[in-house]
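A lone chain, given as C-alpha cells: the form predicted alone.
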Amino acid sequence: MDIFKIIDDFQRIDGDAAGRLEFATRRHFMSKIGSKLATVAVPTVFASIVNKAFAQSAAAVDVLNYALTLEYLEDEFYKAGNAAANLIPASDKAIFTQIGKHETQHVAFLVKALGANAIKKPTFDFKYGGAFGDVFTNYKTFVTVSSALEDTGVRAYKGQATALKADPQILEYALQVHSVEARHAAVVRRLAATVTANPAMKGWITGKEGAVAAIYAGEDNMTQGGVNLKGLASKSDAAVTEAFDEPLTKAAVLAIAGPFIKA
C-alpha cells in the first residue's frame, strides 16, 4: 500500500487535500501514524483519517444524512412490500426484490460513510396519513407510491449536487447512488404504465406527468442552459421536456416525503 501515492491522488482530486487531512507535510503525516505504519493496521488507520477529511464536513454530513433519510424510507417501503402476502404478482416480484436489495445496500453504504454522524432510522407511515391506505394490499397503489418515491429520490439527489461541489469524493459517491435510483425510477414507471392502464407513461417524464403532481414541479421547463428550446423539437415540445430532468430543492422534497415520516 503506497501511502504517498494515495495522498498524491487525493491532492489531484482536491488541491487542499493536505490541509483537509490536517497535516502540513508528508513527514508530519507519517509521524501522526507513528509505529502503526509497520503493522497491518495501516489501511484501517488511513481509512479513518480519510473518512474524517472527506466525509465529516458539516455540508457533507448534512447532505448524506438527508440522503440517508430517503434511503431508509425506500428500504423500509420495499421490505414491507416484498413481505406482504399476495401483493406483488409473480411476474414483477424479481424486480421489486432486486430494488429492495439495492436500497438496503444504499443504507449500509451511507451509514458506514457517516459513521457516528449517521442519523437513526425514523419510523414511517406508508399510508401517508390515509391517502395510501391500501398501499400494501393493492398492487396499483403500491406501484404508484413506488414510482413517486423513486422519482422524488432521483430529483432529490440532483438537487444536492451543488452542495457537494467542495467535496468531490462525496459527490462521486452520491452520483453512484443517484444513477441506480434513476434506473429504479424508469423500470417502476414502466410497471406503473401497465398497472394504471396509462400507455402514455414511459420510463422518462413527459412534462409534469405523474401520479403525484408535486413531484414533477418544473419538469415541463423548456429553457435549458439559458436557451429557450420551445418549438425546436421535430415532433413536439414534449420531447424537450423528456430530454431533461429538473432538481428538487430540499424543502420541496421534505414537503413531499414529510407525511411518510412519523418520528
Second form
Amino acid sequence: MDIFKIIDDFQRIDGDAAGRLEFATRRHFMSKIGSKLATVAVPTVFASIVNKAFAQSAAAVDVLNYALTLEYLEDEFYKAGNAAANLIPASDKAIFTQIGKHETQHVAFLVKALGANAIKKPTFDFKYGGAFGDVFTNYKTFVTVSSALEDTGVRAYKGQATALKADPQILEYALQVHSVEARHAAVVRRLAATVTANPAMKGWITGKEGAVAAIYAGEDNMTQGGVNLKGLASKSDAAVTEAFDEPLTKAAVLAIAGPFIKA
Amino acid sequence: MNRLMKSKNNSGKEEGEISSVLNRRLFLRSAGLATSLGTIVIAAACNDDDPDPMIPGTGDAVELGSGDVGVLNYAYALEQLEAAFYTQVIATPYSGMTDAEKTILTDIRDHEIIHRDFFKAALGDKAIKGLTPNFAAIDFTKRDAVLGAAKLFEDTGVAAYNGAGKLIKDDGYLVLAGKIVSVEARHAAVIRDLINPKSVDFAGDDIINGDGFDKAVAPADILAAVKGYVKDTITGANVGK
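Switching forms now, from the form predicted alone to the form predicted in complex with the partner chain, please provide the structure.
Next comes the full complex, this chain leading.
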C-alpha cells in the first residue's frame, strides 16, 4: 500500500484532503493505537481511515454545494437590490451593503473550498413566479423577502450540522457562517417590523412569526431534548419559542427556495 | 451565594434576591466604600438569612467535566453568567432606558434564563453548581457600560458555541447547540444595533472576518476571557474529550 500515492489521489479530488486525513489520522490513531490493538492491525485501521476520508469528502461536498446554492441565491439577491435605484432608503443602505458583502464572501469561500466540485451558479427568479413581482421596486417587498431568505439560511445551515460531524473543520466553518446569517436575520427582521408595521416581528422568532408563513413552519416548537419546556422558569410560551431556533431539512429548504431557482 | 444563582422555577424571587445584593453593591460603590472596605462592610450588612453573601474573593473550584457533559456544563456556565447579567440589567435599569430597550433586554433575559434552566435540567445530577458572578467592573447605571458588556457577552457566547460544536459527540446535543447559538447571534446583532443603530456594526468587521465568518473560539480561551466575571475558578481542560 503506497500511502503517499493515496494521499496524492485524494488531493487531486479534494485539495483539503490532506488536512482532513491528518486530522482523522491523529484522532483515530491516537485513540485506536493507544488501545489494545496489536501493531499488525494497524494497516487495517489505516485502510478504514482512508475509506472514511473518502466518504466524508462526498458528504461534505453535498452539503457545501447545497450551501453554495443558497449563498448564490442570497448574493445575487443583494447585488440586484443594492444596485436598484430608489429601492433601499439611504438610512438602511449600510445594513444591506454589509449583508451583501458577507454573502459575496460566503460564495467566494465555498467556491474555493469546493474547487472543481463546485456547482455552477444557478439563474434565479426573485419574483418567485410573480408572488414578489415588485421585489426590486418596493422596499416593503424587498425587506420581506430578505428576512425570509436570512431566516431560511439560518434554518438550512442548522439542519446540516449533524451531516458535517465527521468533518470537524467544515462543521466549524458552517457554524461560523450560520451565526452570521442569524445576525443578518435579526437586523432585517427588525427593519421588516418597522417597514411592514408589524411590531410582533422581533429580531428573534416568536412562535412562527415571520413574513412568509411556509418558512416558519415548526419554529413554534416547545419540545427540546425530548422535554416539553412549557412553563420552564415560569417563562411564557413566546419566550420559550424565541429561545430556540429550529432547523429545516434540505428537502424543506429546497421546496421553499425552489421557485427562486430557474435553472 | 449559591442560592442566588441557583436555578429555580420561581425566577421572580431569584431576580429579587440578585437585585437586593446588587442594590447593596451599588450603594456601597456610590458611597465610595466598595474598593477599600467592601468586604468588611458587605459582610457586616448581611443578615442571618443570607448566609452565603457575595463577598469578593469567595468562589469555588468548578470542573466542567469531560465529553458531552463537559460541553453542556460549559454552555450552562456561560448561560448562567448571561442570565445573571440580564437579570441585574432589568432589576436596576440604566438611566434613560427606553421602553423599547427594556422590552428587548427583558426578552433576552428570559431567553438566557430559559437556556440556563434547560441545561441545568438536561444535565441533572451532572450539572455544575450555581456560579457566583462578579459584575463589579460593570456600572449598571450607565447605558454604555451595560450595552457594552451585553455586546461582549453575546459575541463571546456566539464564539463559544461556534467553537464547541465540533467537540459535541451526540447528534441531539449538536442540533441543540445550533438552536441556541443562532439566538445568541440574534441577540448580539440587536445589542450592537442598539449601540450604533443602522450601521454595519450588527455584523461588523470587528467580529466578522474576510470570509464572512463569525468567530469560533475554543473553551480554554473563552474561559480565560470570562474569568473576570465569575468568582469561581472554572476549569474545563477535558470539555469535549
